[in-house]
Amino acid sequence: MRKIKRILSIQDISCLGKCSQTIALPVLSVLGAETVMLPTALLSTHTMFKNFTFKDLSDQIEPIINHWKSENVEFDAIYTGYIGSIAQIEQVKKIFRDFKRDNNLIFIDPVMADNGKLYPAFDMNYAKANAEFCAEADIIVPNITEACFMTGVEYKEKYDVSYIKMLLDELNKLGAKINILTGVSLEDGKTGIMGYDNNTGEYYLYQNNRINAVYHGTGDLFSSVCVGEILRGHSWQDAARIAADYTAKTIEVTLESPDKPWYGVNFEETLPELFKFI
């Protein structure tokens, strides 16, 4: 019988909105991981809603970590998503130092920007802090916008493979072992990922059909599936491919929904099919 892996998911809880922890917990559980949550903030909804409430939980992080240390808790992977401030980034760096082992995985999704713009709560100081943060990781999965802000490369909406390789080369300098760029579209009607492995010096490109829809939380879905599949023993390349295909399928199913949800994807419908994407 396979030993159940334990993963620590560090990101916010948006009570309504299908993102962050409310995606990570069910997805990682379906993929067979014991998922331990460390919430960085509590929101009534995600930030695409108006008038949402927000409670910073920075003051709870150290007591929670100290309790886990007293119980000799260990993790097979630590996965970070949305982190609300530079101060919290520093707290998470300490968590890495406290819980890092030779054979566990640090997986960072540096959530802070999209479509050429930083999210409203963030500035260039936060982007710089994220660049330094990514040096702590085994694997990072920024989108193109986030990669540009962290490396200083000019953001382009139209690009070719040489631009993506150059962006990956700049990401490599940050220090992560494996860099995976998401939202890479190298031909009409296609999108996917391109990654680079510092251990082997090899690039990996995967493209699937582009779906004409944008939903909040799809990056969280991709990252959760990717890290979960790696823990199940897949290579990072296969994990990224599975995550890309599953995310695309979930967007397709959401588009067909009679409810026409606008605030997130209906991953609840596709979770039973996740293993078909292997």
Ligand code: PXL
Given for the second form:
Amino acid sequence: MRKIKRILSIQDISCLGKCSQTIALPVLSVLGAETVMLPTALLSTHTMFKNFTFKDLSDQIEPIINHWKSENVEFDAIYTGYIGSIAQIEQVKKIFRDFKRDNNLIFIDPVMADNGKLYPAFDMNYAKANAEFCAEADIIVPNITEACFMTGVEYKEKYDVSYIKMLLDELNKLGAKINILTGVSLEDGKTGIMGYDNNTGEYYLYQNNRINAVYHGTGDLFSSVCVGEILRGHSWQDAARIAADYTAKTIEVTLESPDKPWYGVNFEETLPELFKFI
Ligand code: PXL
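Starting from the form predicted on its own shown above, please give the structure in the form predicted in complex with the named molecule.
What follows is the entire complex, opening with the chain shown before.
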């Protein structure tokens, strides 16, 4: 019998608007991982809605962690997404010190920006703290905007492969072992990922068809599938390729939906098909 892998997912719960924990939990369960949730904040919706409520849960982190430590819990992976503040980044670094082992994986999605702009809650100080945070990871998965904010490289909407390689080299200097840039479009009508593995010195490019639609939470979907597939034993390259294909398919399916919910993608429709993506 296969041992069930256990993953700690550290990010907010946004009650309405599919993202962060409400994507991580179902995706990781389908991929056969036990998901332990550490909610960093409770929001009525994600921050792309107006008038969302926000309850910071920082004061819950230490007691929760202390309880787990007394239960001698171990994790095969720790996956972080949206973290609401610099103070919370510091708390999560401490969690890494408590739970990092030689053979477990730290996977950081440094969620803070897209399309050249920081999300409403964040500023340049946060970007700097996020860059230092990324040094602690085995794998990071920023989009191009986040990579630019963390490295100081100028953000470009039009670019070529040499710009992306340069950005990956700058990201690599932050200190993570594997850097995967998402939302990389090197040809018209295509999009995907490009990664750099500091262990081997190799780049990996994967492009699939670009669907012209922007939905919230697609980065969280990509990350959850990617880390889940790695826990299932795939290489990071295969995991990123599967995650890219699955995310693209889910966006396509969402576009066909009659109600076109603009606040998230219909991953509920595609999850039963996830294992067809190999
Ligand atoms: O999808 C990333 C994300 C997660 N959580 C919250 C967000 C966002 C993006 O804006 O607002 C609360």
